[in-house]
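So this first bit is one chain, no partners, the form predicted alone, shown in structure tokens.
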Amino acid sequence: MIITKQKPFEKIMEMTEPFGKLFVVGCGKCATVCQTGGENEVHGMVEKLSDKISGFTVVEEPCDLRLTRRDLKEHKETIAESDAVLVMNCGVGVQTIAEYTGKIALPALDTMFIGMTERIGRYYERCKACQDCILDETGGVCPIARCPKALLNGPCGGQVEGKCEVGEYKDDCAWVLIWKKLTEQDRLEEFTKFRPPRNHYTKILTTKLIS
């Protein structure tokens, strides 16, 4: 799941203060778990900015250029007619709407990271999408998204019984959970296997061939 926040309000009067009328977009989804661009949260805005509102809703799923063609395709008129479209979406929704619709996108979230959610309000990064994924090797920990350092051969010396220096040693290590899994699973080659640099042009090439 796509773990968002809202912006300060402070910082979404700012941003929305130069137009007119708006259309908010909230988002089915990834951000009504999140409960930061629901059907409550929408409406909540709406009350708040509700001198500036010419329509609202909230598509099933943003990131789907269809559905978003689908759930917005009745409010066409009035978006035509609004300055700018507010998203409650993460930035993906915000660039499909920007595109869908060719009006000026305001994302009033922050995209944070893919995590897990174990409860409302509880969220752990789980995954920074680096198109190589290795959690074969690593015992189903990523050591990319886990890691503050991002490290693919650890664990490094800023661990202290099995706590990260970053955080000043609150967090587990990641690969000491890495170490404790494969030797759970009895694959404790696979801790030894060294592992190169990421090429990280690779990422922004295949990135641009896939869009």
Given for the second form:
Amino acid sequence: MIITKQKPFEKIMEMTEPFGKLFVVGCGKCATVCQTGGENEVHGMVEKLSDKISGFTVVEEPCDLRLTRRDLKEHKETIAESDAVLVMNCGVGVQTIAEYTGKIALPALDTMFIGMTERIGRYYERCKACQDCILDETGGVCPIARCPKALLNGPCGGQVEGKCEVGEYKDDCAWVLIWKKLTEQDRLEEFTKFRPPRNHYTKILTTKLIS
Amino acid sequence: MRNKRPAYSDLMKEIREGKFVLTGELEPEKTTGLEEILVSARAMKPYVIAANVTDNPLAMAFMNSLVPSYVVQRDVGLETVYQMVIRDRNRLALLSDVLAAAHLGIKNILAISGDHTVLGDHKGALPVYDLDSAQFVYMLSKLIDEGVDLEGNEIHGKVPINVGIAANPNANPLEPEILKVERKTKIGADFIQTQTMFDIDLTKEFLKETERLNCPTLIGVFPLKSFGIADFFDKYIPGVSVPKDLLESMRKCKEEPDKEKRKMLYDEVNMEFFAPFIREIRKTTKAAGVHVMAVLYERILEPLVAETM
Ligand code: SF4
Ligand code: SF4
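Please show me the structure of the same protein in the form predicted together with its partner chain, now that we have looked at it in the form predicted alone.
Let us now look at the entire complex, which starts with that chain.
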């Protein structure tokens, strides 16, 4: 899931200040689960900015252009008359809506990462979308997302009692976790093997996937 | 196991000859001057075979380490170990610096990860980590042994450099650390310099492992110039603790009001701890030597060498 966090309200005030009428768009998927841009949060925002609001809705999945088109159709005129859309989505949603409506789109949320939800309010980054998944070799622990140096041949000298030098030794060292998992699985050869430098060429060029 | 590359550096030659070697450490700082480094280099020259020149240690932005590595060799005639962290440079910049180092006659590179930028003095910097330190060793092996870069492009001229890596015998758990060292020795590390050690048992345990890997190992020692440094080390360098007795003796020295006497007391305490420590390593283990990180405390080298070598 894409994990989002609401911007501080003062920041939202500042951002929306130059605009008269605002149309607010929420997200029925990730931002609903994160409680950052679902029905409740959209209502909350509408209440707080009541004198500026022209209308609002929650799109089922704003990162899907088809659903955005479908769900925003009935609001077309209100949106056209608004000065800007305030989008309570991840960055993908904001751009889809900007593209579809042609309006100035204001992000009410900050997009944090691709993460796992433990429970509401506790999210952990788990994947950096590196386009070359090696979780099969690393005991199901991603070193790209979970080692702050993204080492492919860890651990570095910064682990102390299995904790990482980044973040004051509170978080687990991803490479110690990988070592533990591979030991459990009796696959230490996967740990010891050398992983050559990554080829970033394809990743840089692959910003779309078209079949 | 890969074939051993030739010993290009005096450090590597002495190690291969089976001598017990000493290396020192020089730390360029936030300055444009090299006077202090040169003073330190001259002071340590009679006692060490080579001196490491640190590369933005603790992620502090200091003077580039290649220039002092070169100037110390040129002006002092002391061989250097050019430390290179992979935190601040991508593979292009690493390659450029290695070729420049080869041109300048640098004979040793220590390939290390470096502390993360968030620990340093530019916490908001974007860390690079294009290669990791193992991949950097791999790149160095290609340059040195095959004369090509990572993409197989031919390098004109030779890169006669020996490659060192760092290791932490204090690491807990130790096994992943050992496996990592093993990985690097297979792809081209010539020698190891360890993190600071105070514990002889951990030191010996680690040395047994590196002996199995057949990789010459220099044990890191850090003579403590003052109580302040000892205390800082104990409190703020995670995973390393200064033995209680040593710390206590250092505290007592601090109380001596006379500056010269205090210095003598500090030196005595250091000698009492480190001379037997180094002797023990030398007599009872297969360590290749010790890496003495006596930064700005070069005066301890003379008695230390006299007592241990
Ligand atoms: S290796 Fe990590 S970053 Fe890459 S795809 Fe797999 S989980 Fe994502
Ligand atoms: S301590 Fe572990 S997780 Fe942290 S940077 Fe080093 S290898 Fe990565």
